[in-house]
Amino acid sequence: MTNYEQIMKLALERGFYFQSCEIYADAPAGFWEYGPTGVNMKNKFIELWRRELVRRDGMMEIDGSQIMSRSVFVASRHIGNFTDPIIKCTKCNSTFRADRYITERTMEKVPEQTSDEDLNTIIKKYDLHCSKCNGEFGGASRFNMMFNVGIGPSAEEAFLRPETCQTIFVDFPRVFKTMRGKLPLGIAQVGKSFRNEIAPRQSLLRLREFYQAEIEVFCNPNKLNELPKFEEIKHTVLRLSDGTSFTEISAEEGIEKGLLPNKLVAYYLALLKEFYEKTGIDIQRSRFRRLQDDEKAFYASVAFDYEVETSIGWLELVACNYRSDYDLKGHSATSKQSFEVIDSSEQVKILPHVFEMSIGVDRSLYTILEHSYFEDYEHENRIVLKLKPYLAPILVGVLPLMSKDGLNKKAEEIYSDLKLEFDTFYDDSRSIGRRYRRLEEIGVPFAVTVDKITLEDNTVTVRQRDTMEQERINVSKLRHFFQEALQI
């Protein structure tokens, strides 16, 4: 069983996530739902993101609409450009994403921007046929991945947003004005985006409805190297890659050697690295890969993908794009509204440029689970999720050694007190060993065991998940103990 399969089994059995509408045979692919443990972990991941990026950098957060007018996507050019190449079988009508189909069957890497004509040439070169019926393929064409919706009785055309950032761009003038913004200004948003993927697969890794935690930094393009707070991170070591080799280098050296374009980009890449280090992901299995021209999105002039190695290959967790003035210029031209603002340091009007950090929340959570998954062969092959305490869906389990002699009543009292401040779980079912194992499987860092000694001196046993070490602590000191454990 691969790590991916192990995580899937754990996710389904322990309430992390599962397919939407799974009880029905016609449940559409690409839609997954979080269970109780998954929701807790997701919320804590987002709160860590807010702490380490949004609040640390003095950013502002909005919550925008998921349905947006057609004009938005005319301005952003998603109407014509947000497409994937597809090929259809002329015999059974099966549809495949062309570039991935070619790569999977020939091992030839096909850039995303490859033209339809070139795709047809490659298909002919390798004499590729439909994998389902061996039929011939028709010519490659383009499929727009946005979900179209009709508003009201007249079915006015609108779209589910394919990325959360367009809300931020459209709202930028009002937010800048009402919040007395100063450049550089970061505006953040957490929410759902929707993409009509051709072949969604691998649970949280390729979805049609997914969470993004997105940050857009609006900046003066003439001052990308005038950033005093760069001094805070100039020694932070980044793992930079061209896709084949790695360079470990400080942010400051990366700029000096031309591997990073400017201080602003380097600063935010360093913040991202420090953030993901706190999630428990193995940083030595991560990289910032600079994208080639044929890989970049249509709106990006410079792009880095933050990727992490998993059991199914390198997985993109964050898209880091320098979008220049592409979006603001497009919305200004289409809406006939000015997006220029005053840069207070110079008292001149400018059209800001934008640097983007778009985090895939679902992919990040999967990767954290995989990197935290541990099989302890020395102790009855126990399965342990070594999650950071501040990301664990439950911090502490309260367990009476037995459900009699007043132990369960005392345990319930402790549980009632702790749950007011911490995510706490009460369990008195089956043997104490089995209860420990259930907690370990979902990453609970601590177990409080109430035994007969508790009734004598008001102390309990606190068991550590990773080491299985135990110590006796007075019940009155439990709150302080767990507060300390939650420190980042």
Second form
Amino acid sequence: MTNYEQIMKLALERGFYFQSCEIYADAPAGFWEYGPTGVNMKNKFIELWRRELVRRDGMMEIDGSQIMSRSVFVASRHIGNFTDPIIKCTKCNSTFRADRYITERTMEKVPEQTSDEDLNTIIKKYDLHCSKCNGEFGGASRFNMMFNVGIGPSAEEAFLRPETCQTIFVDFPRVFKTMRGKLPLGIAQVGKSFRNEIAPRQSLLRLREFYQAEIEVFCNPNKLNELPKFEEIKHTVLRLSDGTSFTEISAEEGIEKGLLPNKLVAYYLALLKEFYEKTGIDIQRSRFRRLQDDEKAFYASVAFDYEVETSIGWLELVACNYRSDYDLKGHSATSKQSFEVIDSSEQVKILPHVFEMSIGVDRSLYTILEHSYFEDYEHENRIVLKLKPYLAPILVGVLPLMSKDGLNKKAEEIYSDLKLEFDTFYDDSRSIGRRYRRLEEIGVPFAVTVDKITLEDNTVTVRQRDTMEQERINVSKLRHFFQEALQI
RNA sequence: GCGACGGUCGUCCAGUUUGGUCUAGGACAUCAGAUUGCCAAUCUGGUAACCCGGGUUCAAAUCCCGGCCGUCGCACCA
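The form predicted on its own done, now the form predicted in complex with the RNA:
Below is the entire complex, every chain and molecule, led by the chain shown above.
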């Protein structure tokens, strides 16, 4: 069994995630639900993100609407020139990217902006047919990955946002004014985005509806190297890659050698690295890969993908893009609103540039699961998820050694005392060993066991998941013990 | 979206070749009871499935058609 299959099995059996609408045969692909275990873990992942990025850097968090007006996407150019031209075979229905198909067959260079009409003319000129069945092509058309929704009785056109960041751009003027913003200012948001993928695959890795945790840092483009807080991370070592070679280098040196464009970008890449290190993924299997020009999104001038190696290859967990003033300029032109702000230190009006860190939450959770998964062959192949205590769906299981002689009653009392403050789970079903195994399979780091000695001196054993070792602790000290255990 | 292969209890698998003895079987998981009492113990009992729709037939898990989903490859990933 591959690691991916092991994680899928665990996810399905233990309530991490499963397919949406699974009881119906017409359930569409690319939609997944988090079960009780998965939700707890997701919430903790997001809370860690808030701590390590949002709060650490003094960012502001907003929570926007998922449906946005047509104008937003005219301004962002999601509607218009930036959709892919496609051609479809009328016989076998195979779909091809029109511009690339023509170039491959005829060596004629076709710019992406070529109109549908011109594309059709070229297809006729070369008498191109479907490479699969030799059928005729229908006319070129545009495929847009956005989900269209109709608002109100007249079904006014609007869209489910394909990325959460547009909310941040649109809201920027108000947030900056009312929250007394100062550049550089990070605005953060976690929420759902929607893309009508052609072929969703591999559960959480390619979804049509997915969670993003995005940060847009608004900054003065003339001051990308004037960043006092850079000092905090200048020695942080980053693993940089251009796709072929790796370099391990401190943020400071990376700038000197021109591998990182400026202090602002370097600072945030370092924060990201420190964040992912705390999620427990193997940082030695991760890299910031600088994208080549032909890989970058249309809005990005400098782009790094934060990638992590898993059993199914390198996964892109975070897209880091220097978007310059592309977005604010677009929204300013379309809305006719001013997006310029005063940079307080110079008292000059500028249109801020934007550096973005767009985290794929679902992919990150999958990666954490895979990197935390262990089989312990010395103990009957027990399965252990070595999740950090602050990411574990349950922090502690409370177990009576047996469910008689008042042990279960005492255990229930302890459970009640802990459950409001910590994610606690009570279990008195079947043997104690089996219950330990069940807990460690979903990553519960601690088990409190109530035995006969507990009734005499009010102490319990606390078992550690990773070492299987136990220590006796007075019940009155449990709260403090778990508070300590949750420290990051 | 195309192609190949597949879809049976929560999970994994048997059954489909050759339609009937399948009232759909097993393992793990789970629940109840007994026994035990610190690392997946044992025994007994239980819950629980043929992806959806149509067709062929006296009879369909099994054959045919369509849809949906999954895996892989191609394409796609703004």
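Predicted, not measured: the structure shown is a model, and the values here were computed from it. Positions refer to the first chain, counted from 1. We call the rigid core whatever largest set of C-alpha positions still superposes within 1.5 Å between the two forms.
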**Rigid-core frame, C-alpha of E104, shift of 2 angstroms or more between these two forms** = yes
